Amino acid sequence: MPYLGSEDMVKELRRALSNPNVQSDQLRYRNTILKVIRAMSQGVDVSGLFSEIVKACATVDIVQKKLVYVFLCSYAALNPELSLLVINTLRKDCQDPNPMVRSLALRNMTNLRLSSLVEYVEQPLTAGLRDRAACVRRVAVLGWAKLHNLQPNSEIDATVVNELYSLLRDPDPVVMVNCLRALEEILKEEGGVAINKPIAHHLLNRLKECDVWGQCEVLRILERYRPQSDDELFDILSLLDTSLVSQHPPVMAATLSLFLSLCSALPAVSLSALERVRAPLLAACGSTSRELRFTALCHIQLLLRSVPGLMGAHYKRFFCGYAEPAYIKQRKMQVLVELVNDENVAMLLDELKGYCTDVNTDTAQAAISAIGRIGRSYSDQCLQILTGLLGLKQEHITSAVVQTMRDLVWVCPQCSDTVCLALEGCEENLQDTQGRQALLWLLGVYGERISSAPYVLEVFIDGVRSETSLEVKMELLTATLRLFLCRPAETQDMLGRLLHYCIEEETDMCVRDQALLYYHLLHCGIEETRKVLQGRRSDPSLGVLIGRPVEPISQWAHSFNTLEPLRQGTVTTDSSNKGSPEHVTSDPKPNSDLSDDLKPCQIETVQTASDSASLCTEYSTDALSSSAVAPLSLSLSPALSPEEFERLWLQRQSLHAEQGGEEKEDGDYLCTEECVQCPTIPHCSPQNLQAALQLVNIQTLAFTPPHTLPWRVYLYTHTHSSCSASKPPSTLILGELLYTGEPKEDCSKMVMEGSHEQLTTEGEEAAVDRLRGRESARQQSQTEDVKVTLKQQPRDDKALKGFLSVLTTVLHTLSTETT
């Protein structure tokens, strides 16, 4: 908004600019123009002085020219007719002996941005491309890009494009880079500048002559070029090797992006390049610029998706500094969670514990959430820290701890006993909506183990009229009904009062409808209510592996050195932004080749568990031979969440049970059971098993701790085979490895039948000795069998056999190494 008295100021400036005495004194005239520019920067409308300023551009003083051009470029759009008066002066300056004056005139001639002046600008720009001064050529090249941007629908002048292509070999590196930028703008609709082998090699050879941003521009454009041979590819990589470890982070990032683009078919070279950039990325994390540190952390997270151990030995570099801003601390904590392992877990948890009492509540809650994510693999140590934090009785800390415990017991049910003991008395320090909602969920699900659960709920019910949160009311309804199912005598009265209030007095329709639903559900009977509210749960003996599946580099290479890693900055696992675990739905990546659900159909049993191990070997041999005919590849993409896996697996299991285990064929679904002899696999560590399976693109989702019976492992993968009319291009395979440690009845029966035959034909003592040895050997063999259950959608027999062959080979290899 213009300042008060601006009209008087403009009048005074006009008198000064028109005063002959001021015009005759060069210094006073320049100072008067400077006052005009100062007033313009302060918000005063000085467009009325346009004609006076136009007269001032006819001068030999370069400083005065710059001031006048700043004014003219700002107000030219408001005075297009008067702007024509400036063109003659600018064209005259384009022929000035001083190259600085020529470049200044060209730059401001294009900055006027008036379509009516295009015909006057083209000739000076064409002459500028051939100017002997590099600074003039730089401005002329960019001037053509501005001119095209002013008239984007105009026909492209082939002569100008050819001239710009020829200037790519200009001795000045800035002119070369400006030509690339101008051609990118002019040829945007045609895909940008065309890069052939001579141009690509010329740009690579002159890369070191450019400044930092020039190198980044050249490297970005070179991503379009594809070498014609392997020798040429490795020659290019050799030229880029020094730039890969550049001390300038932008150059390093642009070079790595080019590396990943060129080596998309060479994963070993891409992994080697990621190893090379480890030191520059760590150096960027210690930069004095906060923005650079944050960007480096975001890109390190991107690299850890494919190389989880890349920064494992340097985890201390990601410890938070006291004076660092909250957004950098939170990003560092996310990286620390990715780097946790058996050797450093104690130190990382101790460091995170210190952040839990940070003065910034967001940082403290992020640290507690990070401890909870580590607790999925190291539950005992993390629960000890979380329980200790409850003793601080700080409102924001207690809220974050309760939310973290809720998320932890959802994925690790074996932690529920410790969580139930820790919850006693923590309701007094909960005031925020998310914390109370988490507490109510825990009271509803594990209320039979918490002695004070009915009394805590009664406090919430008594204050329901003053409750303002819709989410808390809905969670209170669910928790009270769940507690009623396990402790009816203590909860019946308060449940009746809550339902009466929500149905008769509550104004919110969501709460009222939920209360009516529960009311009608109770009329259907307790058992029906129990089926709805207390459905299937995860096996408490299973634990979810921390971290995400290792992704191929090609899955994120296109987003490296862009803003996408920065946009993915929110912590998706932050419990403060979500409700009850049952209400959190996974968002799997779309896959056109895979249906959203396993369709209801009968299960076909290809081979029973009583088949001998020799048949399993023949089965694997057949699979290998068939895979030689039809190539098979395994992939982890799209990723499958533990919740989605459990839903699909239990749905198939329930359908099979309802059908009474009948065996029927269906063309879109397949289930098979196999026995694999792996004596020591159940004693193998989950980390080793996961690493071995991931080498062949099989993802492990859940496992039973070693030396625990029954021992289970759940896994999945996607198969991709050569496309044909009779086979689907992609299938989803869900799998379970089961080891019970008990001999099978049919095997024992086989042994007894054999003993009878031997006793009738041979001597009693010799037969008994042989049978004892054979029986013990067979029982030992049967107890060492691991039952493999596979479920495939859609059906592809050859793909399933090939996958089973790969899985059997991995299990046998692990079993041999463990032995």
Contents of the next structure:
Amino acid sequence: MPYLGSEDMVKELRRALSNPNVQSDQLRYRNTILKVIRAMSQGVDVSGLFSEIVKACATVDIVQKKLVYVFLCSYAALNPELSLLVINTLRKDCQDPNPMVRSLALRNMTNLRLSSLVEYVEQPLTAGLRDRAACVRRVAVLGWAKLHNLQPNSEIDATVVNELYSLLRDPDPVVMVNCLRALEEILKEEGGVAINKPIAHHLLNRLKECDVWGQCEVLRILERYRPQSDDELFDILSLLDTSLVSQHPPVMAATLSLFLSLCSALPAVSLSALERVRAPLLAACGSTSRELRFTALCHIQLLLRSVPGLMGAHYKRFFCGYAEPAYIKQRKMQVLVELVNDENVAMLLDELKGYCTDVNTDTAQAAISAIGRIGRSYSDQCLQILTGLLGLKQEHITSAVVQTMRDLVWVCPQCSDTVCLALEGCEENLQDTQGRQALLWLLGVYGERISSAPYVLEVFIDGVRSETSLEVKMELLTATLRLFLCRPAETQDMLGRLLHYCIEEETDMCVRDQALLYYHLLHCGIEETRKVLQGRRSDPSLGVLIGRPVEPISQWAHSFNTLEPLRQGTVTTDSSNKGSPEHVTSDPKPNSDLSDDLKPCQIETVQTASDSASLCTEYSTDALSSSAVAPLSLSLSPALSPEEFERLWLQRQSLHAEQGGEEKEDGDYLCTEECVQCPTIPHCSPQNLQAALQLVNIQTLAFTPPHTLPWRVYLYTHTHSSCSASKPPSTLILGELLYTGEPKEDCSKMVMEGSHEQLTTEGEEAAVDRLRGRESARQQSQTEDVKVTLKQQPRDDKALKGFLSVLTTVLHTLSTETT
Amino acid sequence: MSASAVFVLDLKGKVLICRNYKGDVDMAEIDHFMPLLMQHEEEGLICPVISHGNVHFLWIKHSNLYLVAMTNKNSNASLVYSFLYKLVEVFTEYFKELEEESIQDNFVVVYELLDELMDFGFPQTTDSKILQEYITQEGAKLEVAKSKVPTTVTNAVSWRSEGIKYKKNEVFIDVIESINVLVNANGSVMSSDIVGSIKLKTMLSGMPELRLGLNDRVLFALTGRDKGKTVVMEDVKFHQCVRLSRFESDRTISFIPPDGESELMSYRINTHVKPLIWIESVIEKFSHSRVEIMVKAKGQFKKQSVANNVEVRVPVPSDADSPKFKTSTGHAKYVPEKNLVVWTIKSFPGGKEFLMRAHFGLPSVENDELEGKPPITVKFEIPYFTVSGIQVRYMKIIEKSGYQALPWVRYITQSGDYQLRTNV
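Mind sharing the form predicted in complex with its partner chain? What's above is the form predicted alone.
Now the full complex is given, and it begins with the chain already shown.
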């Protein structure tokens, strides 16, 4: 009846439904009801027919019954009074000899969701629990859960709960699983169904009988059970072993989740469980359903946080197919970045390079930023690819490449030469805000090395009137001023024009205020301006060479196999929406990593890290003030790149070797080794250590992951002493912490190259002798020491001593912290 | 698990059918789904989970339908997706094609099915074999609406009802292997694997016990026999009828089969397979004038075998025109709506080599839209042959009435995701 308006249609239907001729003809009656339901699913409001439909309920035709029930369940809430009329029919149906009819009536009785009907429903539900047909029991069990859901505050009927508990032994597995589900709902307040030993063992034994859904449910609920002994635990684990490698991804995931919760105190077992699921997880990644593939990828990302090497050998499985949707490609790239190593880097970069020209611009940009991430460890190869991409002269590619280069340079300043070369001429292909912003930042910071920088800026300044983006204008101001500081002659004129425009004509307050600020700053003098604007060009603290630290499994175990992992990382695609890197690193996060996201548990770790760090500062400032050493300040600038560090370190080593073991004194250079007793340090998380050291202005450059042997940390700092004029004003100290893990003889040997007591009147030989003597006394007691090797240039013993005391205080503090 | 409601939407986001299972989420929330999906699509951040406030939509797309599960809990995503795919599977078995039209034509059955598949947000009976016994499309006609309880709902063997009778007892076994290959532009195989499945068509009376013997290497190692070719299978997945405990203890595949068609098992073999049809291509693009394509296809399989219905799909630029082809066998066709040249070869014997040349004109005004680099894909089917060498060694059929039954075995190897990247 499409030609009728909905009101006419309802009228027409009502007439037909109340027509006795129609009612007496079963087929016609049913077809009319069918029309009602069709209209209902097409969105026509047919609620006005409620009373007519209620009458149609009393029929022997089961299909008609079902149709009527569909109608009633949709409109019952609107007509609670009339719904009462149906209850009688429904209750009568609950006595029907046919179990199909019984279960149908019972299900719909509870689906009406009317609290006024509860008293009528309870009796049939109680009877339903004892019905001989399993299909009725299934419905009845869930019916109780629905009833409770309807009146969440009502008192829990203990007899019902007991009955449900006893039905866990029902021969039908679906009834058993439904009981678990119902009890979970009813006992929500008390923390869900209670799992004791007999129930747990019963559930485990019947696991195989259940279908996939049931197995997942049982496995999830078993997570609550705590085995009483190790024997029991391992019996359970071996029983579950086959489900762990189940080919149904949901079952596998549920089992792994259960494993992780059972073995939370046994990290080794958890790790081997993760190894076990590698094959089924990889299989899930090749699933035909893309949603399941996506889910598997998200969960693999979780696993990689704890076992970075888990998928290393299978990196090819994460290569993208041409037709895969963008969200899968992006996840795969995120995984690929994690899997990169010396063997596969060439292959992997080649593959990623292919994705950079993907039709989907987001995928292309994600691929470019992935290459940038790999560039932190393999900068040459990556820069070559990135530079090559600029040659394509595609807008979105150029923009992504420039942003990636900016981020890369911020972390690895040694790339700056290549980047500066590559930037020439790419401004023509930049249209979007973020890309131009990145270019401006680079021009400002590295302006002295980019010959065309003033010309590029001039074009920007000439077009500033038509510029719509606030961010670009602000970045332009900063960049021009920075360039002015290093190339004043070429820039002065345009800076004047820009400031004039921004102060006189710009309507946006932010831009105007910034321009005014710079204007006043320039009034204060060039040196002042330089101090404000020429800050750090890079932040090596982000470029931890060995990649991000391994997280304990417990950090993510609770969100495993839920919705949460799917929703992470979708928002943060690295650099896509941030301005210049300084703004990002100014917040005190220990690592601004790709997957640093909105998850609550991660915030916790950040919290603890900074907590412990703040503790350290208290300690170390104490130490600083109390120590006899003259005022000493440490600072991080100028920053030292890892490469530079390596060069200096090795240079000193060769020098060391040349001179032999005897005479190690060199006018302006000092090398010393010392042992610090802090056995737990190698087990503490690198973030904690890094954060703590950074607070006292010691920069860590590279770590080995915790629990590996030998464990090493490389660090550096600059000292500034203000007390004596005879000493050099500042020195550079390079250091290595080494922990071999085994009691070594030479570990406690202190080699002094140069002397601590140089300022005293004693001769150096004597000092060394005395120190050696002190040492041998210590030799027996110290086995678990961390060896600290320090190199200083130019030498300043006092500063070194001060530094050492600061370092030891921090290490001791952290050490007590971790124990 | 717990899905609060399930919706079937058409492409415009109009609700075709819905079922509110828990009543804890406002059903009107679904109106936010389509706008959000469109918005994400525009931003290129499309994702199988969409959230609005504290409501999450987990969705899949099937032909011209969206199937959406709505939840306000942090529920188990993989289980929800599995359920949605189960819905697709069940509906497809009922209506052959699952699409907007079939939903509208069969909405009564759809309501019935949604009721049986899930209750209070928990999956209940999801086996379509069982469902088909008591929810029938014929039920919609008024004859005697079937209302007897299916034995299977409570039966120990839930996938097979009792009292099935056939005049001639036969079982057909199809061993089908699909090859997935990814070859990069310089001709090296990036990844390859075989996905195999064993399908049954059972036409057997009563409650027969079947035992299937394969040349499975683990089994041969277990029993100490080690002659002939054996195969190592990974990721073996069985139909629920197979007794897993027996397979785990002695690798015997024993089962009571479901009646009619079913997939008994699937497996994956992760060895390096030689691409059965090797493609060498030279695609030269002369901007503003023409594209020249030369494709050489070589059958890298036994001479006795023949690949049927081979289709080599070569991508061409979207603005190409005036195609000209020359082939040494088969025929080539330009499919402009897909930007492809499809070269079809009806039968392709092993060891042979064929050639196709194509020539296209390009407009002098260049299309400045960015185009991807779609790979060449190949479709084929090789009967009487499995790449992995898997073989059915025996199929034993035992039924208490003692009838003789015949097993028939058929092997097919076909292309799966078979991609060869090109240089252009």
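Since the model is a prediction, treat every value here as computed from it, not as a measurement. Positions refer to the first chain, counted from 1. Definition used throughout: the rigid core is the maximal C-alpha set that superposes within 1.5 Å between two forms.
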Is A145 one of the residues whose C-alpha moves 2 Å or more between these two forms after the core fit? no
Threshold 2 Å Cα movement between these two forms for L67, core superposed: no
C-alpha of P280: shift of 2 angstroms or more between these two forms, rigid core aligned? no
What is the C-alpha shift for K801 between these two forms, rigid core superposed, to one decimal in Å? 15.4
